[in-house]
Every structure is written in structure tokens, then in C-alpha cells.
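Just the one chain here, laid out as C-alpha cells, in the form predicted alone.
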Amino acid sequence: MAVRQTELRPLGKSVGRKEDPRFIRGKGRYIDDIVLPGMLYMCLVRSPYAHARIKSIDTSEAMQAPGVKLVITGEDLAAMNLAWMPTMANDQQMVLATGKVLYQYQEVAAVIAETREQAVDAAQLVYVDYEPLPVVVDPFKALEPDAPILREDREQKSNLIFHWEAGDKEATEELFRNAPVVVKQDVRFPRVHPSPLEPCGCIADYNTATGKLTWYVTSQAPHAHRTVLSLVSGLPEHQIRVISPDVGGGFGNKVPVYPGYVCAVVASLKLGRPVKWIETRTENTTSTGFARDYHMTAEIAAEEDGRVLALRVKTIADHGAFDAAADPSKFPAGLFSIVTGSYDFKEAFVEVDGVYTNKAPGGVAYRCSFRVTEAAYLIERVMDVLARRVGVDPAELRKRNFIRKEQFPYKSPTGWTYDSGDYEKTLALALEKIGYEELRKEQAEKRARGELMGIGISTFTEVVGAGPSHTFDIMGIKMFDSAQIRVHPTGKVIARLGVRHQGQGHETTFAQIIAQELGLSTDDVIVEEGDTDTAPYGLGTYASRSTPTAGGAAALCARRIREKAKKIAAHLLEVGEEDVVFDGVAFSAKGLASRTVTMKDIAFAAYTNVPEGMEPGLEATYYYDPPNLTFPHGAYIAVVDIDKGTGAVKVRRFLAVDDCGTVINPMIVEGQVHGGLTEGFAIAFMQDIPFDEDGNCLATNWMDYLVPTALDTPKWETDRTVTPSPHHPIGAKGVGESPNVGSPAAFVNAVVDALAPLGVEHIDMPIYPWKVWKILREHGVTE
């Protein structure tokens, strides 16, 4: 059957997702769906204390329990030189605790048995004698001179992990000394958790006959995990195969290597049988990669009309017991230096202190490019503080301070080069679409009646696409990404990429890019990821990097194939290569449009009738190292009403206008935006992981740590502008992080705007009803 022309040139069309039929029908294949012959099960013993000396561990009774094959302690691992493993932030982390524990739920021992139930029961029989030690959960107290030193293994006897700076301190100070207006705001971004539906887990399967380890794992970065596992275990990398099957959500949580992974591998190596470990929800929430936990202070120096001059930021970052943050090596505080946002500051100075506390480690890029969410939230909050101080509408203040479109590429005062943007156009569309002027009039009328209505604006700039190898790495491995495309004789294509999706729609998105470049239908293209034995080396999917990096690799790889196809086309058309043109659907002889050959014709010829001397076949591999990051942006507006009787905040409207460059599949982009906004809403109003003074985690499950349902979630309104990235092969920038990065500030700005008549300038997230009600009561306006 002939392919309809509308099925070709698929870029920019809402092509139905190839992966949805198996997910909708419950046919996905996740780690816990995999059962191997002779498989054993592992359960971890965890510490009830946040800080305690381990006096002894008795495993004898557990070893006698039914079905138990092995119990591993930290001392056992020490004998194998596996007691500690490197973190992605160049720290080291205990695999199983030795000497003392440093946070509640830390891994202390591993029990392996014939069944999961037997392993869980036997874990209760491992007796650990603890001596409790003083606990530090407040990062400010951890920096006090008399604070207990948590990391006795380090040469530096301090709880300070690092001090990091960006920008010109002296030039910034000079502008502050002479500025007519200075505003200052303390802001806390609470500790939150990505909470993927599927927790972490793995199956380690060591084959004693071949010496090969097959490792099925919930991984966002299979190749990087293989390299780390090789470095930790000493197994040659080519003897390790990492398979990441369907992954039930990642959000950064499945980037780090966790102690349970290492213990499962050790157990399989020792027993010669497959060993499965699957987390419980409590284990996932309490001991795997958290996000945020930044205590920030921002100051803006400005003119009297609100035009900004300089930005000064001081931050305390709580990294928990080990510095396992998922940040590139050159940036210990990630990309927090993007904190100048969408605004043309003359100078800026940013400093961050990373601190150890008795909390679980692992700050991850939770729908965020390495701390960009914290940075965007801070600048968008303090811009509103400035607007109120100088008496300028927050939309107008932003317009006055935007980086203008003619300034791109724009060099920020902290060293980043923004690729492109038109911030004024995006904000103008948002203001028009939501009816901003009418909303302000309505607000004035409501205020006159004593009602509380707020309008919050966030005009953020993201930075995604990690990354250029000159800037980014994971444990020294330079960041790029890859694609391998093979065109079969029938014109059907298999493409393998170095990233790994967790529901983002890669099988469709990358198929659209490749089909567009080759003049095929997306139905002709199959995309495979997640198997290190077949896919080319890549750095994984997180921080909205897949489309900017792997998408670029896919486009350029396809173009490499197209170059060879053009030579074959010239051979088939019996013209010179310079006389062949490609119109996106077929190759034709210049000036003779009736003489055409399709990619399918060429594919068959590549295996049957190539020009003399040409190597048969039609395939290519491309490793794409982008020249720069990409900088999506957006303008978000929230409208809220506050119930004076309960303090409850109702999000009446929320409009998100995004600019993520070239849009490959509008439906998938829409889905990404809806998901990110829902997560941003949860962070603004529902989520926090608090600890008591003894280091007990007070949000250990989804009864305490709230996840929004459809009933909780507001109706989202969306729109877009398009400013292509000038350096990306197809102009795409990435969108998955943007709604989570931009929305918290819009929500909080709206609530503060509603409470502004009471003199409120800030309220920390999460904005629980009781917090608002307390403010209302203090001002005597509760009903």
C-alpha cells in the first residue's frame, strides 16, 4: 500500500505514541515482572537510628532461618574491598554500614533467601547492637563549631562539604554599594522526593560458566551504570550486560547507584544464582535520591524604577550523610548559577555551601537540570518582592528587565551563554490569553469586598541538554549521546539510542525525527533503548537531555545515511550526485521531477545494486557532542482564591506558555507539560519530607507524603511560542523539566499576592491550609 504523503514529514505532528498499546493493556515489562530460573530474593536490614555506633551485628540466627542462603554485612564487604562505593559527586558512600550509621533507614545488612517472604522474615533476626550518637538534621547547626562531626572517614574534620562560587564578587558588591534600591528575601525550597510509581530494583544474574553478569535494573542511564559497576566490582565492562526494561517513572530517582544494587551483585557473584531486590515504597521514599533541600537568600540591587543592577545569592545546601548529588563534576551545586534567570543583570555573585547532616543522601535532578528548579524559584520569588517594593506591576517589572531577543546569544554574568529566546513575546501571549488586565480589575473589586484573590507570574529560563563534553561529565565520563540506525533492504529501520525512556515517548519522538530525515513513515521506524549489548554508549535520560542530545544524534545519524543514499540515488537515476535533490519524501534528478526514487528503493539497492566500489548496506552510528546547552523558557500565570474560613487555596486558573524550540510531537509536549505542572502543584501545596530532632523521617509513605490525584489537580491551560535553538540540528530545546521548574514560583507568587494587603511578603512551601489560616488569624481576618 502506498504511503500517504501526510504520513511523511511527521515532524510537528501529534503522531500517536507507539509505546502506548502495551502500557495501556498492562503489557509493559518491568523488573518485578522478570522471573529467572533458580532466582533468589534479597531484603535489606536498615537502621532505626539516624546516628549511632554499631557495637556488633549478630547474623547467626538469621542464617539458620528457612530458605536463607546468605547474609552480608559491611564487614563482609570490607573483606572484599567493597564496603564503600564512589558517588557521582566524587564523595564515597558506605554500601553497608560499618562502624556507625549516619541516617535513619541506612542499609546495614542484606539477607538472601529462596523466597521474598523468607528474606523479609529472616531480616528481622539480624540483631544489631547500636549506641545512639548526637543527631544533626539542621544544616545551619551542622556548621556550628561545636557540632558533632558526622563523617569521621574524611580527612577534613568539618560538616562542610564544599564552598562554591560563581560570578564577580567585587563588581557585584560595587553595584550594591551605590544602588538606590536593595531588596532581600530568605527562601526555603523543602526536601521533596520524585516518587516514581515503580520503586527501584534489580536482578543480578552472574553466569559461572561464561563469567558474564547480566544486570536487569531500573536505570535511567544503563551505560553509566555498567561503567560504575565495573569500577566498583572489578568485573571487566565487556563482561557486564545491563538491561533496563520498561521503567515506571524516573524523575532523577533512577540515576544513582544504590547500595541495594551492589549487594544484589555481590550475592549473585557469591552464590552463582540470580538475585532479585525490589524496594518497598517506604525504602524508596526514605533512602533513595531526594531533591531540593536548599536554604537560599537573595538580594537584588536596582534602580528606583525597578531596573535590576546586580544579584547576590547565598545558599546552604543540605546534602545528607553522603554527597551523592547528581551534579556534573565541575558544578558541585549543579546549574544553580542560572539564578539570574530571564533578566539582564549587569553583575551577579552566587555562593553555595554544601553540608552533611544525618539525612539520607542523593540530591537528584528531579524534573530539573541539576538545581535549576531552586534557582528559578528563587529569582522569580525575589523579582516579585522587588516589584512590590518599587510599586511596579510584576508583569511590567519583568518586561523592563528581560534579556531582549536581539541580545542572543547572551552571556550571563555567571558565565552561561543563552542560545535564543523571545521572553517579551511569550509573556505578552500569556497576559493576553489569560486576560490579565481584566483579572487585575476583578482582583481590585474583590479586595474592596474583603475577598482574597491572587495572581502570580513566573517568567523563567531553563537550561537543559546536558551536555557539551567540554562542560559536563558523570564521574569523569564526558557527556554526549549517540544513535545507531540500520536501514534494512525493505526500507524498514531499526534505531538504537544511548538514552533510556521512563515514559517520555522516545519510541515515537525519535521515530518522527528519523522518519523526517529519511523521507519515511514513523511506522517504518522501530526505536530500541536500554540494552548495553546492543545500544551505543550513552549517558542516559534525565534533566530534559534526551531530545537536545540523543535527538540531535538521531537527526545527524540519519543525515549520514542520507548522504550515502544520495550517492545510490545518483547511481539509480543515472545522473551525477550533484544533480540529485531530496525534497523530504524522495530523491529526484534536478529539473526532472518525474524521475524519482524513494528511500525504500534506495534501501533495496543498497543491498543489491550499489555503485561499483561502494560498500554495501545502509547504516550509520553517530556520537553527538552538542556545542552548547539549550535554554527553553516560559511565562506561567496562576490565579488563586483563598478561603478565609479554612486557609485553603483554590487554584482557579493556571496558564503555561512554553517555548521549547522546535516541537516534534505537540501531543507528547502537552503531556509532558501537564505532568510537570501537576508535580509543581504538589511541591507548592502538598509535599515535604520533614525530620524530627532525632532524625526520624516523618514522611515515609504516600499517606504522609502526598501525591496529587486527579481530584486535587487543577485544570491546566497551555500555549506555546517557538524560538528554535540555533545550534541544535532540528532546533529542539527540550521541555520535560520546564513545567516543574517554572510553576512553583507562579503558585507561591499568587498566594503572596492574595495576602499582600495583609503585609505578607513571603510564605514558604508547601503552602498547607493551616499555614495560610495562621496568617489570616494573626491578622484577624479569619471567618
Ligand code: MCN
Contents of the next structure:
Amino acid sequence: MAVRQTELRPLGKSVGRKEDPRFIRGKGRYIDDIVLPGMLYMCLVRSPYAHARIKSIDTSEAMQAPGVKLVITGEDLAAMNLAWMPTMANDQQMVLATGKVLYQYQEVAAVIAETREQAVDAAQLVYVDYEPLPVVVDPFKALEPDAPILREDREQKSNLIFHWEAGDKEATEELFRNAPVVVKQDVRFPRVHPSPLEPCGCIADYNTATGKLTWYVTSQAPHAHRTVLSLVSGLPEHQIRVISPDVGGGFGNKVPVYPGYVCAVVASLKLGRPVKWIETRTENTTSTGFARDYHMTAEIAAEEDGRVLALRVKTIADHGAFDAAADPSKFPAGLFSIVTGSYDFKEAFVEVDGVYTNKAPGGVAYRCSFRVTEAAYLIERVMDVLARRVGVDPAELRKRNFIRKEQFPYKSPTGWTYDSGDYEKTLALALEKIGYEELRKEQAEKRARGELMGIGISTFTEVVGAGPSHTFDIMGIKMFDSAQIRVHPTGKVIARLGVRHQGQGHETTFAQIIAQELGLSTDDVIVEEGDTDTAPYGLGTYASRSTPTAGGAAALCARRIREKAKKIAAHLLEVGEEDVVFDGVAFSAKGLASRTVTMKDIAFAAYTNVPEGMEPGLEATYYYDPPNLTFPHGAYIAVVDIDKGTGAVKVRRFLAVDDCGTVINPMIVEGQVHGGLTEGFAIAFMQDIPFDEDGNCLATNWMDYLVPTALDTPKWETDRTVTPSPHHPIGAKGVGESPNVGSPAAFVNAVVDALAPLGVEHIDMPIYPWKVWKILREHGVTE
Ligand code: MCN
Ligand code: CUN
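Moving on from the form predicted alone, kindly provide the form predicted in complex with this ligand as a structure.
Let us now look at the entire complex, which starts with that chain.
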């Protein structure tokens, strides 16, 4: 149950969410709630073809339509040198198509009118003459020598974007040559989409008198967006104010800069009026940052008893028409090389080839921690393949191979330094709590009766919290984060952070950290994010980085305030600074517990009665560059029953034991886990964005692209272990993505386990009932 916001020492307590009253009462302020005087609306014209030459565009009829103020084409943007924009992955992307289109639903023209309806109607009157070109949908075919080269703007000899590798190839091969056991498995992580309830959108408001552009935008990274917009448009950065209001779910979808944003800005600059653009669901699903689409092959070399020696992974990554993946610059495949997971491999070698195809760009989104989701799914799936091959129980096999507690900080064969972990403890708790042995007995009895029951385990390791800035940057912008705290004379606090939450509860959890450090309650602290004119510079909220980075900044910033507070306390208590002690609630004179002052007394004195020579006021800013990433982990167990008649899989139980170090708010962490598990469940069983041969997108709305309802969703059981991060100021690790990273493998492992008696070794996601039904019939199983 939630704890009151007025409690002191709130860290680690389930304080009720400060943001909820406004959301529950419909008082949230999302982009589409904002209506400015004189505002115009924009609608985009999109390509029906996946690959086609643009012969001509006729905008004359649209220009004549009622209410229309402006129609923009790629040629218009080219005249302003804005037809292309840089992507976060060192590629460039068309804002509006010039010459040709490269994917279905690509942006071709923008129509701006007095009302949304007028803009939508007039967009139908933009006539584009296309000459269809051969389409490349399959990334393997895209790499064949006779494949058409898609990107004429780059000097490409093939559709390969990058080849990237990690680990020691020679040493890995050597271990494979002599290994008693080798298993190999092809694993596909389908193309999926974060699909937040609120699609993307913005309002660009250019003031012709002041030259200032206010840009309201659904943004997970407002400061980074401001810098990029300044660099692309040439507008001075202090004349751009980015406001990311309440965000109705991000899940990575709101990290990139989209063509619609740029068009709205151009339109406002040209017309001197505010221009609003809000996507439809179909536009969101078909054209904005998709996720995954990894075709992976993993091989494990092991001893007869299942102890692992080496891992070899080859991956084809389908990036679509532009490489717009939001990865740190030095990591074109994100942090995928964490693929050795929780296991003590001696060597590993990982290769990823990024490929262009005629699909929408994107690549990293949907609770992914920069491709860790793919990595965790792969290793957890293949560990099960190995377990089956060597005939060892999958829980036992994992225990045999875990990196042991004493090995931390652990250096992985692909170069990561894991900060801390206790994998055995977490798995032991999960096995105990779910009643693993009992379940295996039940399964044996059911198998004897011909019933299909499966148990799936995933003991994943996550890696979150980029910085440190020496290794991580996005487009050259170093990855650290920030907090600024101002204590008012009455002891009330406003804190501003460089990140931007989208539902994660920062207004509560970061208030808890600050209140804890200052001897206040959560109620005393307002946390504000998302306005670049007021918040200190930060890189934003994604990759579960907020707690590891801005959370650290908040704690250290509060400690900076406490340092000054201590000096003022000494002055008020009339003792030396070294004689002042802080017990989490009040400051007192050593040995004189009756003489105390609180932060409220100190705050008032900071503005009215500071010691001589001291600067008045009580505020601080802290830019925190973490020394390392944090490595949360978890042990997840799924129990499924399969209906032989329909192929339907019922998830009977699901237990998630997470370890994200020190927990700031257990209720919020549990909520994060529930949400992420529901997404992992959807990915495992119902989500996919397929294309036909002509590049037509076959999942364009929520009738085809499924989002689970409360009725579909299993009941989640959760628990936790706590292994603090040794380098984080309060020992916390991120958690937002863990459940999505860790759960798909548990679901799939459970289904494969249920079908193992039939000789099934792997099924690719999504596991639709028809897929299972087909497998059952192929193996002669009837009702
Ligand atoms: N927390 C905590 N104790 C910890 C770790 C985290 O109490 N040891 C709290 C944090 O303080 C924060 C929340 O849990 O309130 C999530 O924290 P963190 O793991 O740091 O992740 P971020 O805040 O950086 O959120 C990003 C993460 C990502 S990348 C996606 S995608 C995602 C997710 O969060 N998108 C979400 N959860 C989401 N939840 C909602 N409601 N909406 C989204 O769009
Ligand atoms: Cu990759 S989805 Mo989250 O990092 O915003």
C-alpha cells in the first residue's frame, strides 16, 4: 500500500505517486491539449509505394483548397538546405522525399491549413506521379550482389550499412575447435513497435518579433532535440525553447527527431503562426521508430556437463531505409555485445551487419536498453537449447555457468565491466517462490497423460545508465545528466532535472531521493522536467538511464546543498561545523541532541541570517558523469499450459524476481515491472510488423498490431533481491526496461519446454496459436 507523501526519510518507501492526481482527474497536459491563438494544423502526404521514383508533384489543387496556407515539398526544403536531416546514427534521412521514396508511408509533402480537417482534406489533393522501382524487403536478399542499391545519396556499393564486431575471434574459434559440445540456433527477434497510447506530435511556435521559437514536442530528450534543431536549422540555441509537456508513453518512440517535427518548424518559420502536427495511429505504427528486427545465429561451445566455453554470434540487423537507430555513436549495434549475459564464458565473438531495406527507419525503441533486449533473448533462448542437448535441467545449467558473486566487478569477454550481481541468490529465490521442484513433478505427471505444460526460465543481465561520457555520446553530445535544486526560504524545494519522464514516476522518486538527503518529505519537493529554458542540460530519459544518471545527480546535488546547510546550522547552533550531525531529519550539535535545527530553519536563515561572508540563498546544480554503467539482473519463470485443440498458450503463472540495487520506491518499481512484463508478453505472443513482397506494411493499426488488454494479460508475481551498485551515489540501478528485456525468453522457453517431448527445439516469436496448432498437427497431436 502506498505511503503518504508527508513521511520523512522516504527513500525505499512506496510513496504514492505525486503525478497521479492530475492524470486520474484528466488534468494532464499533453501536446494535443495545447491550443495556441492563431494555431494552424499540418497533415503529411505519404507514399503508397515502398520504392519509387518521384516523377512530379502537383500541389496546385491543394493550394486552392479551403483554409490552406502552405504546401511544402522536398524541393522546397532542398532550396532551404533542409531536405535531409542527420540521424542519430551518423546517417542522413529525408525530411520530405526528393527524387525517390524508400518506404511505404514515407513523408512526401506537408499541407498546412486553418483546421485539422482542412489540412487532411487538402492532403488528398496533392498529386504525386510515381514510377515504381524494385523493392527489397528481406535483409538477406538486400545483401545479395544483384540487389538494387537503395541509397543513391550515399556512395554505397551494397546495402550494407555497417559491419561491427566485438570479442576475440581467434580465441573463440580455438575453443570451438576443441569443444566436446557445440549447439547452434537461428533466432529471429521480429520487428515490433513501441506503440505508446499517445502518438508523436508537436507545435512549433515562431515569434517573428522576438525571433524565438517555442517548440512543444513529445520528446524523451528535450535538450538533445534543441541542440539538433539548432544545428540543423541554424537558429541560435538560446532562441529555441523546447517544452516536452506530459508525455503519454514513450517507450523509446519519442527519442528520434521525425520529419513531421521539422516540417512543422519550417511551416511556423514561414508563416509566423503556431503550427500543430499530431500523428494518427497508422502514421505512428508505420513510419516512426520501430524496434528489433534482428536475425541472429548463436553457437555455444561447451563441456559435456554443460559448462560453457565460448559464444559465437552472427546477426543481420534490418535498419530500414535510413539508419536512424538511437544508439551511442561508438555502438552501431547498441550494447548488443552484452550477449554473454549472466554466464562466465571464457571467450566470445559477436558480429552484426546493419542492412538497408525498403522499410521505415528506426531500430532502437520499445524498452530496449540499446539492443540489450535482443541480446538477452538470444542468450537465454540458446542456454535452453544447450540444456536440452546435454540433458541438464535449465535451472541447473544456469547455476553451473553463472558469474559468481565473488567475481564482481566482472570483466566480460566482450569488454564490459559488470558492477555487481548475485545471480545464484536471485535464481534461488525465484525457484523457491514458484515451487520449481513441485512444478517439474506436476509436469512429469501431465506429460505421462499426454498434457502439454511448460516451464521457462530467464536469468538475464541488463546494462543501463549511459554515460560514462568518455565512452558514450549521441551525435557527439556526451552522455551525463544533471539536477538543479533550489530551496525556497520556507524550506520548500523545486528541483529540475535533465531527463524527461513519460509515466515512470520521476516527480515522486526523484523527490524521494532529494527529500531523503535534505531531511524533508516528498511533499516538500516539486520535480520539474522537460523545459529547456529552465532545466539544466541533460540527455533525456531512455535506456533506463534516469536513475543511474539523473538520480545520481539529484543525490549529489542535494548533498551539495546539505554541505552549505551544515555551515548555516553550525551558525544557528553556535557550534563548529565539525560538531554538527545530521540524522536524516534534523541537524543537531554533537552530544546535545536537544538543540536541533531543521532544513526549514536553515532555509529561512539562508535568505535572512547567513554567517558573515557567506553568499545568501540555498541552491545548487550538479552534472553527474557516472563512472560506469549499472548492471541490473533478474530471474524470471513462466509456467504455461497448451491447449492441444486450439494451440492456445495459457500463461498460468509468471514470477519476476528483479534486482535493481537500492530501490527508491518499491510500488513504482513494481509498476514498471508489470508494464514491461505486459509488453514482453505481447512481443512473445502477439506483436509483429510484417511486410509483403511489395513492401506493403501489413500491421498498420491496432486491429493488426495487437496491444494486450487486461483480459489477455496474465497475473504477475514479483519479488526482488537487492545488490546495490557500488558506484552509484545511492546504490540504485535502472529497472524500467528489465522486464521487457528479460521476459520474452521466459515465455518462449516455457512454450518450447511444453513442446519438447515432440522434439521441438525452437519457435520464433510471436507465438500465435496457429503456429502452435500447426506444430501440433505436424507432429500428429490431435485433441
Ligand atoms: N526506480 C526506483 N528504484 C530503482 C530504479 C528505478 O524506484 N532502483 C524508479 C525510478 O526512480 C523511476 C522508475 O523506477 O521512477 C524507472 O526508472 P529507471 O529504471 O531509471 O528508468 P527511466 O526513468 O530512465 O525510464 C526509462 C524506461 C524506458 S527506457 C522505457 S522504454 C520505458 C520505461 O522506462 N518507458 C515507459 N517505463 C515506462 N513507463 C511508463 N509508464 N511509460 C513509458 O513510456
Ligand atoms: Cu529503447 S526504449 Mo526506452 O530506451 O526509451
